[in-house]
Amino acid sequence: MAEIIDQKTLAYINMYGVLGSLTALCDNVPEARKILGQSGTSIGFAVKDGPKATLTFIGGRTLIKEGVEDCAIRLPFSSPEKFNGMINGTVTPIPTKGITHLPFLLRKFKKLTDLLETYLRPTEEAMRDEEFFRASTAVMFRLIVTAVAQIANHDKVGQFSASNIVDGPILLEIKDFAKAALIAKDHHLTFTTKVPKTVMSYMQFADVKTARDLFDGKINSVAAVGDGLVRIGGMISQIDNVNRILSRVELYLK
């Protein structure tokens, strides 16, 4: 029997992981920056009993932060399920603020999210292109590490694993390519691309291909550690529990 996913946890992943991945898309894909041009606006997503965050688009880049106080366009959702419906294309939200910015929402934002989907759900043909492969993996890396934090904070099974993680920063890195950190504090994980100089533990993928193969389930993480394709160190209990949470990411991102 298939496990039922928690809609609130999924909403947090969709907010900070999926929509948050627009930051990595703009950083790695020139086409994304071209779509935005020099546009400067912001969209606030307010989910009742769920996440509230604002995407800001400025100078061809995307930023995300908690709260919707300063957004130009405000999209309310009556439940996490409704917000998740917007992400999967079954719900069309109605703005309660920023009607004059609708052209941006309907044109540029839609083009940007459509482009994001091609990088998160790439075709085999697209992945044969080295530049696309690397950009797609960079975007996926951000999504997966962010998803680990959200599952740790909101999913009941993830929360149990998080309850065993001691305070301190955890580095996740694709060698010579991308890095991020999970900051553990009071059994709560926070994602950041600003990696502290000193970390308590680390997990490093040997190269982009190794990371991608692990993300796509083509190789086993335990075997990869044994083969030296994944290096781990520091406080191993942190990594063990992050790995347990990581094993639940596929459940939410399938």
Second form
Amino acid sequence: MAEIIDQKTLAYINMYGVLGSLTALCDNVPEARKILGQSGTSIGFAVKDGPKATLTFIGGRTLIKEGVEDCAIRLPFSSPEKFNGMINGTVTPIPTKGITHLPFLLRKFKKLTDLLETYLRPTEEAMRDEEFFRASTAVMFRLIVTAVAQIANHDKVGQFSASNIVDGPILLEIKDFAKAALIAKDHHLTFTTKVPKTVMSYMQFADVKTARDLFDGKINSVAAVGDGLVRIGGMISQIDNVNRILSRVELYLK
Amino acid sequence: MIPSGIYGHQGPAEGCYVPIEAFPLFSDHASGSYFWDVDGNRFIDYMCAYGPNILGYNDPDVDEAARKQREKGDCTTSPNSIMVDFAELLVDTVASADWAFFAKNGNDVTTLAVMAARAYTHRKKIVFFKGYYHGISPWTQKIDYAGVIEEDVMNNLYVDWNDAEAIERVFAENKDEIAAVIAQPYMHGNFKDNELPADGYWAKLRKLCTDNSTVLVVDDVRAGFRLDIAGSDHYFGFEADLICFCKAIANGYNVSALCGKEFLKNTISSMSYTGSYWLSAVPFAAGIACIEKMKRLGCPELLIRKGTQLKKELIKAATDSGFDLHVTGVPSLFYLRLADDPSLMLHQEWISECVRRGVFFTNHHNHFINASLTDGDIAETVAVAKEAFAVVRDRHPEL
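Same protein, different form: I have the form predicted alone, so give me the form predicted in complex with the partner chain.
Okay, now the whole complex, with that chain kicking things off.
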């Protein structure tokens, strides 16, 4: 029997990882900024027994933060399963607030998420374009690192791994391309792009191609460490456990 | 051609080789306390093949005994009678042993020990101490390890080492359910200082096991014969019900042994447990020669003495260079940690500079002393350590 994924964990990944990666999409893809234009609004996703967060669109950029108190449009979901259904296109949410913003939801937000999908599930042909390849990898990087934090905090097996992670910032970096940190505190991981000056450990991918090959499962992180394509250092037990959680990301994102 | 290249604990992905380019990956040959990499660089080896090298690589007495046995026969239909000789020697040597059972690897005998405990007690649960390593079978691994399923580890109970209240609580909460407590003789986990048993801790564990009809298993695979020729339980003043040996038992020849108390002999007899090469005679001959030589040399005491000398001089070299080096565990099995930086990056820099200069330490594993290590080797090691401290100091003026 195949391993059953936890819907609540998936909801957190969908919220902060998938929807959260709209921030990276807007930062890296001009078309995304063009879709948004200068319009400013916000969508709150309130999942019962799950995550609650708001996406804010302003000046062509997207931000995500916890809570739905200040959103213009509010989309309630009765369960993590329903929210996950919206992400995979099987559930259509009905807003309880911000009906006047429906055109944004139906047009711009839809266009933006469709564009996101092309970068998260790219075709081989699209990936031959260097610019697309780099942007897609940047978006994937953010999604994957965020997913690690959510799995560490919510998935039963991920929580076990996190229980063995000592406090301190963990740097994940694609050399000369992108970096993010997971802040470990009391076995809870928080994702941030604001990397502290000093970190407890690091995992650095040699280049964008290495990172991409790892994301796509073409190479293995353990083998890549042996080859010197992934460099690790500092409190290796942190990296060891992050690596174990990383191996569960595929389970949730496949 | 080989998945992940050098796999397992000797592989670079375990975090012992940081940065990877400072470390030799493949060796060409070895002798005594040294090995040479494929580029011809010589290293004073403080990993000793992760333990097996206790007398020195290519020890002439052990190799001669193995050679003679090879001429007579090794892997044969009826096992060679030297198997009985080896069992008798182990029973005479290991204080808590009434019998000996042979296999190949440490994992073979830790697994047999746990299966025997379950067979004897008809219970499922096993108590482990956090930071443990007992091999690679699914029961020894954790729920987040690749290929391990929840059912493999659902009867594993985890306790902090030296926490007397915690172990008492676990016994109280799992009354009549604990088949075995399995422990290394002291906590030699990685990424933190090794921790010897607190006063009275082993006595408490022994009593809890006896009072609750739980089998006490000592995993002496790593530490065996480096603390006490009669077993590490003997060193710490108690008797295990089952004790597992491998690594140093035959100076690198491939054999492991489970020794145990009389009351478990029938249980072991009833078990279906063997392997294609488990009764090979050459490793038995090597094991006999190794144990006899260790006895002649007074090996554990000799190794502890050498380790203590090295420890003292390394700490002095660190202090003279303005660093805070912690050397923990029993000195024949010492663990190094530069405590100036909690991230251990400074430690990794220092270790890598030692390796670049021909002293093979690893970043996050206890080290091993072998009997062929000379005063000259120790002096060379300390000189290299000083040089490495100076390099790290120059690189970090902020310190």
